[in-house]
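There is one chain below, alone, in structure tokens, taken in the form predicted alone.
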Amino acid sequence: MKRTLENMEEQFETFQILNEEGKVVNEDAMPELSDEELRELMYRMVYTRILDQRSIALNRQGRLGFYAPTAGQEASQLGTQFALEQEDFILPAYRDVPQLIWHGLPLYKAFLFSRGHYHGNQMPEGVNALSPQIIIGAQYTQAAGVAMGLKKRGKNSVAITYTGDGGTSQGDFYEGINFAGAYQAPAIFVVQNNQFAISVPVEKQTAADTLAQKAIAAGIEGIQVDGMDILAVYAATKAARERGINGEGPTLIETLTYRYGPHTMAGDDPTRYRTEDMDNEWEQRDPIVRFRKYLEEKGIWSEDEENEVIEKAKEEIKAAIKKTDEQPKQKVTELIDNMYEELPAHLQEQREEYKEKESK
């Protein structure tokens, strides 16, 4: 049933399963996950938090290029990806590299992407994904197109895409959800509302009470989820996927989350626009701490197990960056060749000049 403008506040009440203390507050909505699957979710969140910490350190050492921190958004990112099947397509934004890694992108290729190497944008066979989109919101129109293609080919799969709260101010956001809605394309549009588009607070992005309610204008399903609650995120995405493959159209999911670090490592200073009280408030909602409490209460997670994950992550990250360092450096001629199918005359001349230099 499509949403209407009636009873807006009640319709878009935040969906939650685990509260900040790790207690179940919505038993009826609990997803059917085995203990092993619950442990796997925790494993991935802990691993990704360590990956974020190490990536920041590698960036500061000059061993990585562009990097957008992910700490705080693990539940939002990994809960959505865990609800997917391998045949589903991911169209990520630049902060959404973790989803690609857990969908099958080798870690060393994720590091190559950060360095701007074209191999980092080449998805292995069987990994249905596009490389992270740098242009804000562009992935929304692309996702609508990919989803439409899946529908036309009779595929039993969906296309999922991500943007931040600032991305909802872009024209591509509205065009994407409107097109997908008009053609009932199997798309899932995720808005990771981490409260700030770089330094601009969400209340200056829109006069709407929620970002989820923007789904109404496109005639599609919309839901606001506690983005620090991985079970709620997973359940909402799983339901959205079912709607998509059953021909019920796309879904817009707003996840209320928070990035603990800067927007990117390219000079952003979050202390200029975020208060210490705000940081402390959101740290109390930490998705890993919350889920840890829940799993420990069930007796299926321990400090020793978490430490094992941490050590494993560190070793694998160390090996991956070593493999990244061993890859041949990208040549200017390779950059030119990958930009055009048919080179214009001025680039043909430049390519020949660089080819001669590279051969020396």
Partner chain sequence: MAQMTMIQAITEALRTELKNDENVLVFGEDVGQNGGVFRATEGLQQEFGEDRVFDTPLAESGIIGMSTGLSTQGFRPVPEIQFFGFVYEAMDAINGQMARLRYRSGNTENAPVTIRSPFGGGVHTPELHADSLEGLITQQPGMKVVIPSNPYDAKGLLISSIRDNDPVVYLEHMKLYRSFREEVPDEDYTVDLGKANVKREGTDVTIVAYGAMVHAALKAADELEQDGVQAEVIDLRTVMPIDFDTIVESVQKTNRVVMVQEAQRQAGIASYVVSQIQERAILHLEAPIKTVAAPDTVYAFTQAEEVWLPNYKDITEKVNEVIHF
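Show the same protein again, this time as the form predicted together with the partner chain rather than the form predicted alone.
A single chain, with no partners or molecules, comes next.
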């Protein structure tokens, strides 16, 4: 079904399965997930929340480096990733480290990325992903290319990429969705609308009522999803994936979500641009609280289990940090080696210079 300019409100009505009370409000849309899979989703969200808390603490102790908090966005991040297959290719933005972790990036490598060590950017064999993108929107045009490549190779897999609400103002955002549309490439473009691009609210970003409707201009499928509802996020992504591999082209998914923390740990102060009321209002929609209610109602989750997850996460994070600390320091000579397949003469000379310096 092609979206049109008519009845926009109806077409881009927020897709929800689980309401804030953890009740299923859209039984027809319920994805086929086993109890084990449902528990896995909860496990991942709780684990990731703990990872966020520990990362913030480590950052404050000066032990982590660059970090963009994720709390509040767990459903949006993990629901999309859970709909993927291992062969699918992720092009994350800087806040999307959790998706990489659940796609197979070891925790210590995520920490190395934060600390500014290139080993953190080296995806292990079989983890199809690029390292987190820093430039807003650049990953969108690349995702179109990855998806086009997957299609040309005849693979049954998709490329998925992420940006925020601010990213939709970039030219690359439109170029990416438009290229993928023109080639009917199997791409999923996720816009995690967490309401603020650092401090600028989404209303100042665009006159469009939804970000999902930007799909119309590119002639592709678009959907707005309750980004605090992991079942809706999962179902929407799963459907987008199906369309992609069936040759029905790309999908733009806007997830309505919220980051509880600051933009990054480098000095952003959200009280300058958000009210406490707004924070409270969004925390009422918390993805973990609502999913916990749903699972407990089903009798497949308990406080004890959750505490076990928390302990396990803490243990694993501790072990990963230890491993991170043990990694060899990177050398400038290694950086030089990573510039070209074969070093040109001028870099060979500079390599000698740094080899000398580093031997001292």
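C-alpha atoms forming the largest set that superposes within 1.5 Å between two forms make up the rigid core. From a predicted model like this one, the values you see are computed outputs, not experimental measurements. Positions refer to the first chain, counted from 1.
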When the rigid core is used for the superposition, does E21 move between these two forms (threshold: C-alpha shift of 2 Å or more)? no
Is L335 among the residues whose Cα moves by 2 Å or more between these two forms after superposition of the rigid core? yes
In Å, the rigid core superposition gives a C-alpha shift for H346 between these two forms of 6.2
